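Single chain ahead, by itself, as structure tokens, in the form predicted on its own.
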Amino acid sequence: MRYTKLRKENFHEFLRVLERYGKVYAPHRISEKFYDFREMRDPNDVVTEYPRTVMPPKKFFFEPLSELFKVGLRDFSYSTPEEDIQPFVIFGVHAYDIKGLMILDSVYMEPGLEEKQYAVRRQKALIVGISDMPDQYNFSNVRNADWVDEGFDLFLHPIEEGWLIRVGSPTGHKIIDDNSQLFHGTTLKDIDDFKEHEKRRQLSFPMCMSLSDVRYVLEVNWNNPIWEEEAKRCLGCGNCTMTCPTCRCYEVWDEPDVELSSASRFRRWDSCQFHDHGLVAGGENFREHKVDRFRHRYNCKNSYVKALHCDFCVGCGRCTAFCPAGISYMGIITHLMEAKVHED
């Protein structure tokens, strides 16, 4: 992997490079407490040390609300929306939220199945990771995912003079190449601050346990009296699943026009959290109790994804950080590794 190095000085100036190769969004304090990705104006607003965003990158892939198609209800015809879809960097990211769309990339990207207004967005991105300090609630290195070799073009990380940067792809080598007037060689004292800042990181992390039986222990564990216990608590708001990297739950919906010569399908996310999410034909439920789409949503997170070998859950934090009833994911995790196996 090529190495090279960014000073202080030059940051914001190499903000401004990254414009050319398209919109810019990086996270902005959007409140006194929270971050977000938001359109670049002013690299002065760019926040680059920050604990999370409050929606994570898929929202740029996996639109909120799209529409998927649209037919005519008396000539028959049929159409998709025609987008024209420009180049666009998000500056910034993690390396749980980079890990979070390699997941997405699994299920939405799978050779013979792409979903094509996912596939282009992908296509059109560029990708800067930064490096982050975990708090309380990142875990995230017990899910390798703290750490990525791949899936990004630049990759930011802390040392005196600057940043150390990763190179990740022959875009990121042209981005260097082109303007090399704003970066340097990297010294000794460079990888010595490099090697520092993540001994420092990695002892920052919260948690220091294996989840690689996780989902076995989950399994185990499905009649746990903590299910019931804290599913009283949660409000089904769906908070967790709205932000969480990895979630990909929608519903669709066909809207006709106000003269009815025409109709759309619509696609918007939708949560496991919701009641009506396990609603089909003829008015049955098949998660019709709190406590089992409570459950659910466990075991979906810490279920097996073969094509990366890991689990759903990259371990943001961001379920338990922006959870209204204050409910820990790991804590109820740690609960249940200790726990003992209840029966019927």
The other form holds:
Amino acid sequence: MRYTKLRKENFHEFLRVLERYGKVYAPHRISEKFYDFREMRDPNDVVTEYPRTVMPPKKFFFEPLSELFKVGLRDFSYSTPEEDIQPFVIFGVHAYDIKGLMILDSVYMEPGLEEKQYAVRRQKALIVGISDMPDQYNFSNVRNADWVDEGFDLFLHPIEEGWLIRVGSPTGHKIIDDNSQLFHGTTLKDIDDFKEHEKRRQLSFPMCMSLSDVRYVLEVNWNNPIWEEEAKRCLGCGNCTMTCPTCRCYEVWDEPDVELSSASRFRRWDSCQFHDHGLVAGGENFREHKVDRFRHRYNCKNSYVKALHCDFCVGCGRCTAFCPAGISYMGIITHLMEAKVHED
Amino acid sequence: MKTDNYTDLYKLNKAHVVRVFDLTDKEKLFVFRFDDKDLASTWTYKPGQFVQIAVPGVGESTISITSSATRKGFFELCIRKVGRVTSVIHKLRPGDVVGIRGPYGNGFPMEAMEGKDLLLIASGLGMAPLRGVFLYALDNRWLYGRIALINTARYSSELLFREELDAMLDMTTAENLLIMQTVTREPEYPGLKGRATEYIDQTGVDPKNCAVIVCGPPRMYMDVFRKVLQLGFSPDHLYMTLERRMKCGVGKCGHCVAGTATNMVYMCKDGPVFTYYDIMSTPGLI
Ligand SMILES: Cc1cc2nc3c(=O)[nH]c(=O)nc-3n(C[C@H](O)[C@H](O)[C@H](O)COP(=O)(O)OP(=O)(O)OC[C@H]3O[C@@H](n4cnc5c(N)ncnc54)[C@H](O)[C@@H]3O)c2cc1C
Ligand code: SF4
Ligand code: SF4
Ligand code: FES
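Having displayed the form predicted on its own, please output the structure of the form predicted in complex with its partner chain.
Shown next: the complete complex, the earlier chain at its head.
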């Protein structure tokens, strides 16, 4: 891997340079407690230290609401929306979110079944990662999502003089080469800074355990009373799935235009926590009760991504941090790991 | 950067209704042909696969293909009127157009069943996918041993394809076939009465060398499997189809996901055909 250095004094200039590669979206503080990716207007507003954004970067590729196609009702002509997606840059993405995008890729860009809307956006995006300092909800380390070797163009790690940058793609190399005035060779001291920082970061993760067998833990605890107890507290609001970097369910519907000359098919994000997610004709529902839906999310998130040999959950902690009922995802999982299935 | 090298997953292909047959009070059989002649002549599918059929402006439904691709140029769907989309489809007349995507799903492994007897058990709407299997096997008659079909419903008026199957009775001897149609809730019915499981031992198939395919309400599956295993059938060739809500058919929308953390499946992509072993290893599948 190629390493280079960006000095503190060059940081704002670097953000400006990124704008040459497309519109830049970066973490901004949007309220007292919350951060989110927003279009960058002033590099001074860009935040480099934040626990997590409310919305993961999936929204740039799999949009919350979109039109899939339009059909002429008279001639049955089929067309997809004219899209002119310009290259864009997402700056400041944490490792777990990069891993989340790779997991979404395994679904939305599955070989032979690529979804065009998603794939086109993915091709146009430049990803600049940034090292995060975990807070109490972050368990990306136990998900093996606290570090990525791919899935980014550049990745920034804080060092005393500014930033050590890992270069992860040909576009990343070009950015460095085309703007060489901004970058400097790394010294041994920079490398030590970087290692030191990573060591400190590793020690800050609140959890240290193995989740290798979590799939079995969930399966054998299918009837554990905790599901009912916690599902009772759950409001079914869907915050946990909407903010999850790898949740990707969508609902579709058709809508004729006002002149009834054409009809569009739209899609929007859906949540398995909603009652109608599994509802079929005749009122039958494959996940009728809240507990069925509640438990399903845990099973789905902990199931296996075959293409990447990892779990769907990357441990970002959003589902816990943004749950209005204060339900702790890892709290439930650790409880189940300890639980006895057999009652004496 | 290349961006247009992806095919459109959701593209609707225009097809028109060729004929419509009333099967029962609730089910109609539709014969469709693609308007595009290349598509009409080359489109193919496996027994057990399904399509997404769209009425633009109304919506889309998941429907099993009930014909067999051994006959080209058209395909058939047997559609029960239950809700918004299917009600509009039921009003379609010859010449009307719909949008079709597919075929989707894994389908039945018909090659793996070659050389075996076939026992097909359908209940209610389950006859729709099974008819595709049956017609495929008849069109490839030399590939399979004895073929037995048990079609069941609650009332005789609900037996799908009843007349079509009755009309085949004259060839059962020559073709080594057995066709049984039985009803469960109509005591005055002159034909066979009772559940399919009561007739399995009279079908004349060889339990040692027979593939069993069951399509119907999921609650009947374990009963049938228990019965055939008890009669000495091999568990290696027991198949069934399952249903879930489906919105995309291509493993994206997440509506058809089911199972547990050790084995989460997409009904649309990993199914809708599953084996006895699949249901034994995936709690919650049926
Ligand atoms: C693999 C598979 C094969 C099927 N094969 C057939 C068939 O051969 N013949 C047939 O008549 N029906 C079949 N069905 C059921 C059929 O898809 C539904 O009856 C139909 O979608 C109902 O649509 P609706 O808009 O009329 O009903 P509504 O009640 O208005 O449904 C609204 C929406 O819910 C979804 N939905 C409702 N019921 C179902 C269901 N049972 N399965 C999946 N999605 C559903 C659809 O997206 C539908 O558009 C099959 C379903 C699956 C999953
Ligand atoms: S965010 Fe919390 S309350 Fe809302 S659906 Fe998820 S678990 Fe339930
Ligand atoms: S399940 Fe929760 S912790 Fe895991 S990736 Fe989704 S939001 Fe993050
Ligand atoms: S129907 Fe959309 S994922 Fe299976």
